[in-house]
Amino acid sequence: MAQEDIFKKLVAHCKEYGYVFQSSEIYDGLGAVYDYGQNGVELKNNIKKYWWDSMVLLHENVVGLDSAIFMHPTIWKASGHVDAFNDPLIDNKDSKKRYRADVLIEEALAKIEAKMDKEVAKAKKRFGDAFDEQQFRETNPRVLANQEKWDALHKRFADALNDNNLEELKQIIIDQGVACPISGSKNWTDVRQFNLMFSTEMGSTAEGASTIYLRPETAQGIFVNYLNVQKTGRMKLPFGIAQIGKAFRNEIVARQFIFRMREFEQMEMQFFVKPGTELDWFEKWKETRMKWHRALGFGDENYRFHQHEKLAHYANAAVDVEYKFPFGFKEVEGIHSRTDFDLSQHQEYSGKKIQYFDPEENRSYVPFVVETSIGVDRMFLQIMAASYCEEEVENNGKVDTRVVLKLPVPLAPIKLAVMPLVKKDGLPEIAREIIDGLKFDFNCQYDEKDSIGKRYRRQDAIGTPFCVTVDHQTKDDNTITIRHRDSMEQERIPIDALRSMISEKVSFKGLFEK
């Protein structure tokens, strides 16, 4: 099945099983804005807990913060967002559709990369276990020719971005023969910059109102509170401040479902360090964050680091953690060495001293910062895409297809479904007793509608890792059947053993130990 078709099925699955809804759907929706349903909000909260605990519980020198969305407008002048928070946009004159110029060029690069990967895949199939991929890439004429094309285009693209050369970006699009996916034409406008911040007014009267912005990132709330946290927490360098919160960007080219939205949530940690040590910490956090992603068990080969073509105005090093979505490798987390740019800017614009007194060196200085920034919504989509699975299973001599979300057990919205085999003979009452005993610790669901097979399939599609069936034997010996989602294996255990078994499986401890 084509990856595009899989993605369409995933989007439909998200709605059908209460994960994600189009915002304001009864009014035909609002572009690039989504609501999380009853299962989606549980998964989202579990993702945030996995991140928060990995930062704040596992690191004694990282603490939390929750800063306001509205902030003083000068903050965004100091941070550079007023002047430099732009996307290069280009319009197709025939379809009237607008695109990000850099994304169009990245897709052209990806097509060249796909040609090389296709050659490698064909050779791998031909030579089997004896295949040496590295040697093939270094010697095959077709791969080398495409690599040369990729390198030349990549250099030209990076130079244009770094020079902010909008004319060159357009010329690259023309030279690559990039066509509009809607109209199929190559009739492009010039590339121009578009500021992504939402603005509004604060004040009791129109005359007295001042322009403020919905924050486009959560990081600045951490920077302006740096001294408050450092002093009240008696924090010593190095230390970090973690925050989860909403951010807003007026994305003109919002697409790929919840991958790029106008209202989204970020999980960011700013790690304050002594100047000169920032690149060492940058490497350490790169390693730590990649381990966090890989611990989920979606395959190490599906993750990679991607170096930035153009460094942001505040950075001296930057890398993305990318995951292989159905639509290609895309960013899920950014790790940046932000130097002392932000704190120095706020010190200058506010007129307040924002420095750290180092008792060992007996001097004050502005700390440098290493940032890890991850989008909750992108992480949500990555987990859903990695977990969505269609399997052929045998059922009474026939082959059926079951759709299952193989979510990591600690992240699953519903941990346990309890099902009476029939709706009589006291079995529903026993099932309710089991839920009453477990609901303080786990998110449980009672399910008695349809046949037991249909109920299993429904819970598979939701991603519930364990289904407990209460039958007539339960009344005799207080045992139940527990079914495991991924293997579909069933085992008989005492009701009294259920809590400890589920507790071990749903704990985040196993993920953290990885």
Second form
Amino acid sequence: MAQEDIFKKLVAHCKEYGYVFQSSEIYDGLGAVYDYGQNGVELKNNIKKYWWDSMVLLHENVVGLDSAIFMHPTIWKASGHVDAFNDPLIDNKDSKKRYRADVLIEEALAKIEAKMDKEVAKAKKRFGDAFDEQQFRETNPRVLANQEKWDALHKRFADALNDNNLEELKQIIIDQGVACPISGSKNWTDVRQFNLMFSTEMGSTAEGASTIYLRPETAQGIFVNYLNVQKTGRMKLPFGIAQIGKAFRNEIVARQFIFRMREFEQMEMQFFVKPGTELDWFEKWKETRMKWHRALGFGDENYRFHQHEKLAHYANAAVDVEYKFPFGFKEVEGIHSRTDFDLSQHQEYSGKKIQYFDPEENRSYVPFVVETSIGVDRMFLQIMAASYCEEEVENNGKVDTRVVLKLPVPLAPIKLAVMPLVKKDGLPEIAREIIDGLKFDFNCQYDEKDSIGKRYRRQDAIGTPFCVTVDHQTKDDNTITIRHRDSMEQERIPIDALRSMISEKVSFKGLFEK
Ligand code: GAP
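The form predicted together with glycyl-adenosine-5'-phosphate (GAP), contrasted with the form predicted on its own above:
Okay, now the whole complex, with that chain kicking things off.
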């Protein structure tokens, strides 16, 4: 099945099974804003816990914070967001559709990459186990010609971004023959910069009101609390502050479902270090974060690092963790070495000294910062895309399709569904008793409607890893059947053995130990 079709099915599945709804749907929706349903909110909370525990519980020098969304407007002047938090936009004159110029060029680069990957895949098929991919990429004339094209385009693109050369961005789009997917025409306007921050008024009277911004990143709330946390927590460098919270960006080109939203959530950690050590810490956090992603078991080959073409105004090194979505490799997380830019700017704009006294060196300085920044929603989409499977299974001698979400067990919204085989003979009561005994430990669901087969399918579709069936034998010997989502295998075990069997699998410990 084509990757776009899989993605469409995934979006429909998210709605049908209570994961994600379009915001304000009964009013025809609000662009690039989404709500999370009964299963979505559980998955989202589990993702946040996986991140929070890995950062705050497992690192004794990382502490948490929950700062306000509204902040003093000067913060955004100091951080550079008022002047430089822009996207380069271009309009197609025929369709009147607006695009991000950098994204159009990235797509042109991805097309060349796809051509090379196709050659590699063909050769791999032809040569089988003896295939040496590296050697093939270094010697095959078609791959080499495309690599040369890619390198030249990439350099031109990176130079244009770094020089903020908007005419050159437009020229690249023209030279690459990029056409609007709606009108099919190459009739483009000039490229213009567009600020992404939402603003609103704070205060009751027109004269007394001041313009404030909805934060476009949670990071600034951490920077402006650096002194508070360092002093009250008696923190010694290096140390980190972690925060999960909403961020807002007026994305003009909001596409691909919850990949790019106008209201979203971030999980950010700012790690404060001694100047000069930041690039070592940058490498350490790159490795730590990649391990965190890979521990979910979606295949190491589906993740890669992507070096930024253009460093943000605050960074001296930056990399993205990318995942292979159905629409290609895309950023899930950013890791940035932000130098002392933010703290120095806040020191200057606020007039307050923001420094660290280093007892070993007997001097004060502004710490440098390494940041890890990941979107909860984008991580959610990554997990859903990686978990969604359609499998052919046998059902009473016929081939049937089973849709199953193979979510990592600790992240699954419902861990255990308990089902009485029939709605009588005391079986529902036993099922309820099992739930009562386990509901403080795991999220359990009672399900008695429809045939057992249908109930299994319903639980597969929401990703429930374990289903327990209570039948007449249970009344005699206190045993139940437990059915495993991925293998569909069933085993008969005593009710008493359930807790220990499930506890081990749903715990985050298993992921952290990887
Ligand atoms: N503080 C640094 C920062 O905000 P970023 O690369 O702009 O860096 C970090 O954003 C992460 O936030 C991204 O990797 C992505 O996961 C998420 N993110 C950014 N914009 C988003 C949007 N419009 N919708 C959903 N997630 C977004």
